[in-house]
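Consider the single chain below, provided in structure tokens and representing the form predicted on its own.
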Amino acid sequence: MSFSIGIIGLPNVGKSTLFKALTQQEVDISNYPFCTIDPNIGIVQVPDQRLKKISELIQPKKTTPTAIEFVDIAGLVKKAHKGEGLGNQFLAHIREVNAVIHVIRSFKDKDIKHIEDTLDIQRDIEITETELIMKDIETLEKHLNKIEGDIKARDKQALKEKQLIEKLQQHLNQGKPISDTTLTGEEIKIIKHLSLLTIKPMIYLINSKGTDDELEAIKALPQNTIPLDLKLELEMSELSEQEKQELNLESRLDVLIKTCYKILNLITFYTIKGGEETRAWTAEENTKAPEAGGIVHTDFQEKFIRAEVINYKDLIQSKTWKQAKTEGKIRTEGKEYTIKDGDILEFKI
């Protein structure tokens, strides 16, 4: 099971700089609009101190962290929903990701031209979000026209869709993203096939040098807003751990990755394969044990009987799997067990 995060924003705000800092992949970060045309895709290991502690205890031959995918998407301009710039291509790529990091520039630099000529965090956020909202309005109108015949025939599912679309249209027409409204599980299922853009959870990343006026402007922004100096983060990503310690530098990219997990309602669980491998896995909250088994291996879901479960803290306290078993800290759980963040599981098939 893989999860992907799209990196979006106006041209020249630091999207590709962020992508390179995260992935250490060579990408074009030239100072001109649309230097990114096809999206860059990179897999990033999720920082995990718990996995490190488990491995120090077990000392396996191999330790494998879980990972998350980042997609650097071309810059957006006004009227993108009508095809301006790389609009249609840009918006199509957003449909394919699970969540979005919206990069907004707040630092001054005479050598890096802002596409709007001036700096204004709120305006730049509104430009991007307006384009996403306008595209969703267009998508809903097209779908409503498509099911018009079914509506006239009093098809129950089509009528449900019509009512929901009208509710969402009203919300979007007020300039609000769908993520701001409350949807039931059934409603989310009804519109899932439309791949709406503004339903996706969003992180606001302010590319900031950390000046007082920048930080004051950031205070008024929504939750899940993270200020980062992306140029500094890129420079740090090219240093060794020892060099960072000597220079007293600490990256905040870990905070960003953990926030991605939070907004997607993701958790981490672990498996220990004898003395061979200790591995971290990503799952959504409320995942049942057999489904977690399926993330590890298809057979584990199909042939699931039970799982032995211990929280990583309990294993660290007991020091060995055998000792934890003796102390009664390892439980046997069945098909209805919902896995918890930090669980270590051994699947029985």
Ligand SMILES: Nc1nc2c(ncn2[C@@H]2O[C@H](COP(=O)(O)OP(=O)(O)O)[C@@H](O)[C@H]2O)c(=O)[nH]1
Second form
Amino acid sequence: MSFSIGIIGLPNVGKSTLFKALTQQEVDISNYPFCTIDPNIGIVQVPDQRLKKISELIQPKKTTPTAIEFVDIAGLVKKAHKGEGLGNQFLAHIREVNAVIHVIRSFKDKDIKHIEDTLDIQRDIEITETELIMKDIETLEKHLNKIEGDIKARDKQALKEKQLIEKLQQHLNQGKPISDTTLTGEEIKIIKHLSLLTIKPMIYLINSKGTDDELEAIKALPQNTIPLDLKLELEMSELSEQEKQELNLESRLDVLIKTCYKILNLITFYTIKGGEETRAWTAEENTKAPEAGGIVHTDFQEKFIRAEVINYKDLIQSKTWKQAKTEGKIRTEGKEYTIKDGDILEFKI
Ligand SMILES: Nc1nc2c(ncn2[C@@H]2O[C@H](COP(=O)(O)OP(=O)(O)O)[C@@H](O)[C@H]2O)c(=O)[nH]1
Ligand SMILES: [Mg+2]
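Please supply the coordinates for the form predicted in complex with the ligand, as a counterpart to the form predicted on its own shown previously.
Everything in the complex follows now, all chains and molecules, and the chain you saw is the first one.
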């Protein structure tokens, strides 16, 4: 299983610059068989201090971080929902990702053309979001037409869908993304097959130097807004750790990756493979132990019997696996166990 984040926004705002900065590091892709191989898709290892510490304790032969995919989606133009520019391809790519980073330009550079000529964060956000909203309105209309017969026949499921679709249409018609409304688990299930665009969690990335003026301008934006100087981030990604230290530079891409985790409700768990390899994995919150096993290895899900579990914090306190065992901190958990962020698991099949 892998999670992917799409990078979207108007042309010339810094999307590819961000993609390059994120994917600069060499990644051994044979470790990540679930990931897609495509020039616009990059596998990015998730920075993880806990994994480092676990490896220091366990001293395995190999340490493997978890990873997420980033997709550099071609620039969007007005009327994309009508197929303008690479509109259809653009929107199809967004359907495939789990969340979206919306890059908005706030850097001044007269040599780099701004498609709307002036800097205006709020206007640019609206241009992009309007396209997504229009596409969702269209998708919902099409689906309503498709199930018209069933609605007339008073089919129960179709009536449920109709009611929900009308609620969403009303919301979209006010220019608001679906992610703004609260949906029940059942409602989410009902519309899942429609792959709506504005239901996806979104991070706003303001590409700027972060001057006081700029920070003032983004105060009114929603949570999950991150100012980042993408040109500087790209330059930093080309430096070694030592060079960065000497220049007193610190990348903020980690903050961005962590925010992606947060908006997707993802957690990290670890395996140690009997001390051979410490490895971090990504799961959704509320994942049960056998499902977590399935993320590591298909066999582990079907043949799951139990797992030995210790949380990261407890292992650090005990200092060694052996000591933790002596202190009774390594628990045995069964099929109903819900894994927690920071759990270290040994699956028993
Ligand atoms: N001055 C400045 N230029 C930038 C910044 N970010 C990107 N650029 C430049 O803007 C141009 C377009 O960037 P790119 O990432 O290709 O934009 P995209 O069309 O959104 O993928 C490139 O020449 C970048 O070097 C920035 O923060 N400051
Ligand atoms: Mg680009």
